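Below you'll find only one chain, the form predicted alone, shown as structure tokens.
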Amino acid sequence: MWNYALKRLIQGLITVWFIATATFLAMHAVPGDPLSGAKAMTPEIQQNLEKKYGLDKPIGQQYLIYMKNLAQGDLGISFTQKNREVNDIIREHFPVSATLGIMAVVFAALGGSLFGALTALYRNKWPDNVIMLAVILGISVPSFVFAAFSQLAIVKLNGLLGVSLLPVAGWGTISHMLLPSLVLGLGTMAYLTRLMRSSMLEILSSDYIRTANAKGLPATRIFARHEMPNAILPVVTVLGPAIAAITTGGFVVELVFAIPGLGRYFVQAVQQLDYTVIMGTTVFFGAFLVLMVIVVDLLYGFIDPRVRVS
């Protein structure tokens, strides 16, 4: 199990690296100078950016720059906010993207769950003709899509009932989340619904089941301690990026909703051509979604007893 957790993690410090590379290779093929225009304040902090990471060197050494303070882990200062470091924008506003994107998962895979269940049990019936409809809604509508309809029908529910339900955008209270994170978790929701669905149908024909309820267990018993624990393992699999792509993929539901989360800065650094900022934050999501992968593919072994890495 310990070669195996090590091989893993030599995979994913190689999938980083490949990522910062990639990355790196293509903010330089972007036209344009980060430093140049409006973005230089003055010529002393264009000087000492400049001299720090070497962007008046050639892309070779700006390369071995960029790894060594990689490695270090210094992911640089934003050319376009003054003095302000991008490991402190992460520190600050990583936070609250991780809130919204944890309740955002809590709600898909606890809705994904439950609705494939039902749509496994009830199969060719007008529960799973429903909520397989609603599946289909739920991939194929953008999330900026539900972000602008969930705050217009809002806006008319609290205009209709003369009191404010919930709020339409910031952030600072429960009643602030609950929107943007329902928005943000109904594309996973809707795939693992599907995921759901597929393996309780798998696992509803098996021998196991079959044995269970020709013993005369109870249907409730069946379900709880039979069904739903081997059908969920499949889910489990793909929760892991799931987390790590709705933590750090909610960008545009968090401009829609004025949260102040990492992915609003990580927009506002493409609008912006802040090299740093776009470099730093990406490289952290990527090291993010890695970490997690490997975190499922180590309890999945944990979780299924059947498991067993060699």
Contents of the next structure:
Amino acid sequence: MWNYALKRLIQGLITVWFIATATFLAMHAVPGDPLSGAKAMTPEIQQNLEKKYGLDKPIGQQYLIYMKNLAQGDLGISFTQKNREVNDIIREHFPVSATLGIMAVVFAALGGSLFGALTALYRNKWPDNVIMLAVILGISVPSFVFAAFSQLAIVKLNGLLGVSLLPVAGWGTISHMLLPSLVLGLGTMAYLTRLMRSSMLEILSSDYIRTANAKGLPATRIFARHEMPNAILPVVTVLGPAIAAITTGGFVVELVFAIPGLGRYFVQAVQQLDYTVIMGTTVFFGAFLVLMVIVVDLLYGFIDPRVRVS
Amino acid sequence: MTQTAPADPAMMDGAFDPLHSELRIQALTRPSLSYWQDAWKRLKANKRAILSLYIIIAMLLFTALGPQVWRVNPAEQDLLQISSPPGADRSAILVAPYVPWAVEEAPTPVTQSDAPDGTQTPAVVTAPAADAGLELVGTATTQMVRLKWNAMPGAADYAVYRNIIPAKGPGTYGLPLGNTDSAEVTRFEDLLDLRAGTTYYSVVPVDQTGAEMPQSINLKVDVVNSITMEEARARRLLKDGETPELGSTVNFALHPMGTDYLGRDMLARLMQGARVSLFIGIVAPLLFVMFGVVYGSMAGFIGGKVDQLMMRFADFVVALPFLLFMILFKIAFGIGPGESGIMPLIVAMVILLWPSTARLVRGQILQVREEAYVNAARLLGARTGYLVMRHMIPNTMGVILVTLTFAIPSAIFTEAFLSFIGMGVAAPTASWGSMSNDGIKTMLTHPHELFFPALMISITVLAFNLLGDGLRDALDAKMRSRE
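So the form predicted alone is up there; where is the form predicted together with the partner chain?
Every chain and every other molecule in the complex is listed next, the one we just looked at coming first.
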């Protein structure tokens, strides 16, 4: 187990290195340099600035400096915001994104496994049909459309009731988080429901369920002890990539709901060509996602003993 | 023993002739179907998939033939109908060109009565505010609204306001239009950005100190669309040689799906946007699936260390945060002036999305390689090229096709996402994503600007998803048995 964990961690580190290198190369392929967008400046100032940021050095040396700083956890200083470290920006805005993402994942996982189990149990009856229709919609409608129209619906609802039932945008209280996280999790929830349904259908036709039925166990106990824990395994497997999809996909929702998360910050940084912030957030997000996948894989070992053995 | 043989005539020659049976082996009732024929048969039985196929074909026709049928320039602005929803009232009355309000009309009835002095304003003090008689002069059109009222006691000036809802006392008058700057002038002409519909005007007297007095006079006005003869001709709203009278009705240009915030025809723009969205949505998956197939089958075929190395690299690429890198690559490739940013998008998608196909194809190739029929073919002396063409490709084709069908909606999604956050297709080019991005800004007042592009994205993605489901069921025997 520990050996496996260690191996996965080392693999993860290599992956993060790869992400950082890819980011570095991509950023250096950008036409022009980070300072060319700024106001007109004399060649002397340009030179001084280049020296300050180490842009006058050959690219190999820049890469080494970048990697050295990265290893020490220093992501550099923002180009557009004076004296603001990228670390500060991440520290300030990432918790918001993470909260949103975690809530969305919880919504998606709970909803997905429950609805999926329901569709399998009521196969080809009306609950199955209704939920599967909703699932198809959830997969086919982009999240920004959901975001926009749920906002519109809330505005109308608030107007109709005369009280502010839910806030339309912003961040702060739990009620601010409900709608965005639900919208963010919807696509993944639809996907997980499908997965859960097929996995549950397979379980339902297996021998041990027949045995349990033959023994005369109550249906609720069979569901809770035999069906659910087995059917949920594939859902847990894809939870790692799902977290990845949700946290990176979050910035669309952050944009629509005006949530001060890291994703929105990233989009802003791209618009302003704030190189260090772009690189820093990309590497940070990448590392976070790699870590999440590893954590989920390790947790999987605890949930399913068969995996631990092999 | 010998007694019976010659004796029995029934056992004589011919007795042991094989019986010519009338029963023949049953002929095959159906011709044997190839894999693809079978798959097509199954697909045809799937109503949802076939319906989706029709929708996709309709979508492609909409893109290809639509602009031939609906010949409206998607870039042309109809400034008479900005953000008009579908089915909005298009009728307008023909009006004369604008001429400033003639001064010969007396400012107030009062000063008219004793014109020589002009100082007798206190004479009207008796007129109560309620009787101030705010009224419309002429017809209220989008060209202009002219109001006049009677002078009010104590007023040194009048402030005129306009609102979309009835005013309920001070502070609720709405948009301040202007002041008359004199007690003498009791008329006002509103030319400011008028829209057809009901508006509420309020005239508030202002006293000597410049403070607004608590009372106001209000008027509800129904503004109608208007157009001058010249303009109507320029916009080809009138037939050649037709010269209708002033005051008669003409119809504005037809926009079946309304117009956007710049007055551009939504239908024409949706067609143009479909071109971009579907182009990216189909070309990018084609390219990266093709690349994935080549990469994956190479890895699977060569095997060993090379395979390990190639797959490790694919794992790295999978680990890249997809949307972030899409954006990174997009700025890395840069977009020059006049470019629409379609190529960088496609290149970024190809670079980032091939590994999943590669993995899948590699798995398939590894599986097929071990199959008995491949070994048999090899034993019979089949060459590698034959093996690939005859066995490998047909047996992985199903999986590849299904991957492609599912890759298309996700590519359309990605394009929409990126254009939505302003990182996709650049401004003058329309795509469904960028149209949604434009639409969301005016969502609360003009929901149709967001609704139509969003609907197009959803329908297309839905159709491709359902078709993919159908294809998977039809092509993949293993998946089929599951549900």
